[in-house]
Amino acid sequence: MKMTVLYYTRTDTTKEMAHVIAEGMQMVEGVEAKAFSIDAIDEDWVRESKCMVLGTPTYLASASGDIVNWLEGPGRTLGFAGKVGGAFATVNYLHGGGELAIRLILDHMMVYGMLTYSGGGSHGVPVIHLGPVAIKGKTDEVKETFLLYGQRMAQMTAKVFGQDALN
């Protein structure tokens, strides 16, 4: 089953992120994940994928704008619709609006469709409510949340379109 894992990043924070997502998604047994810049994307991977995780450096506590921009314009062609979604952010310090930014992702997604998920409370510690924050330059630290969230965001994406779909 494919996934993908999308981001917009300018100090490479976003990048180096979502590649751990995608590398957490992977070691669900039968699941495909690549990540891509916003700027660089397979369309035709993005369309065949099952889930899509969005990641955002965080600007003025929100989104950046070029993640606010794709989303209202070029990622809408992109079949939003039925797919798994989450999101992540990056921020430059603490509390420095990473949920904020998050929020404004996943509320985007589901007015286009889309299953949005993180797991939440449910599997317990750690808890991702909305979706993993990194501070830039300490990203070592939430590495393990981000591979574990990738994980979750696989093991749902494989609930919800059956097993049959990681074959």
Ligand SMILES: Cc1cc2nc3c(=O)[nH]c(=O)nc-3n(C[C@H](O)[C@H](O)[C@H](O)COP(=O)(O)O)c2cc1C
Second form
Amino acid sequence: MKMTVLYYTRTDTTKEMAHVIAEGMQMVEGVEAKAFSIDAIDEDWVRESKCMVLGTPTYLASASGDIVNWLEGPGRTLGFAGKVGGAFATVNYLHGGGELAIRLILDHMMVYGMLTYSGGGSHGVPVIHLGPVAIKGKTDEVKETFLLYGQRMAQMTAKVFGQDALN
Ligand SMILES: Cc1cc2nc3c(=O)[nH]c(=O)nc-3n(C[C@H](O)[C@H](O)[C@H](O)COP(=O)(O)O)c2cc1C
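Give me the form predicted together with this ligand now, not the form predicted alone.
Full assembly next; the chain just shown is listed first.
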């Protein structure tokens, strides 16, 4: 089963965490996951993916305008409806608005008919309420959380689409 992690980045923090999530997804047997910048997407891969996670740097306590423009523009052609969707953010500051950035992306995903998933706060530690957030310069501290988030997204996608879709 194919899965995609997309990101926008200026200084590579969001790219780094996108690849960690893809690595986590691939820990689930039968999953093939790839991470792409929104500027260099394998469109066929995204269309065939059952799960799409979108990552953004936090700008002014919100998602980057580049991500929003992509969602409003080129992204629209990639068949979002019916995919499992999730979002993550990177920040400079613990209280810099990362979760607001995530929430904005999840809202847009719902408008497109995606099945949004947070990573599951009720699964326990590490608790992820809306999606994971990494602080630039301290990404090592949350690497395990991002790996686990990738696994949880993949496991939920397998549950939604059925085990057969993994083969
Ligand atoms: C225009 C601009 C606005 C930003 N606003 C915020 C902010 O509101 N809160 C925050 O924590 N970090 C803010 N940052 C920092 C970035 O979110 C942070 O460095 C991010 O990890 C960069 O991601 P990247 O390395 O993938 O480009 C801002 C950065 C820029 C360039």
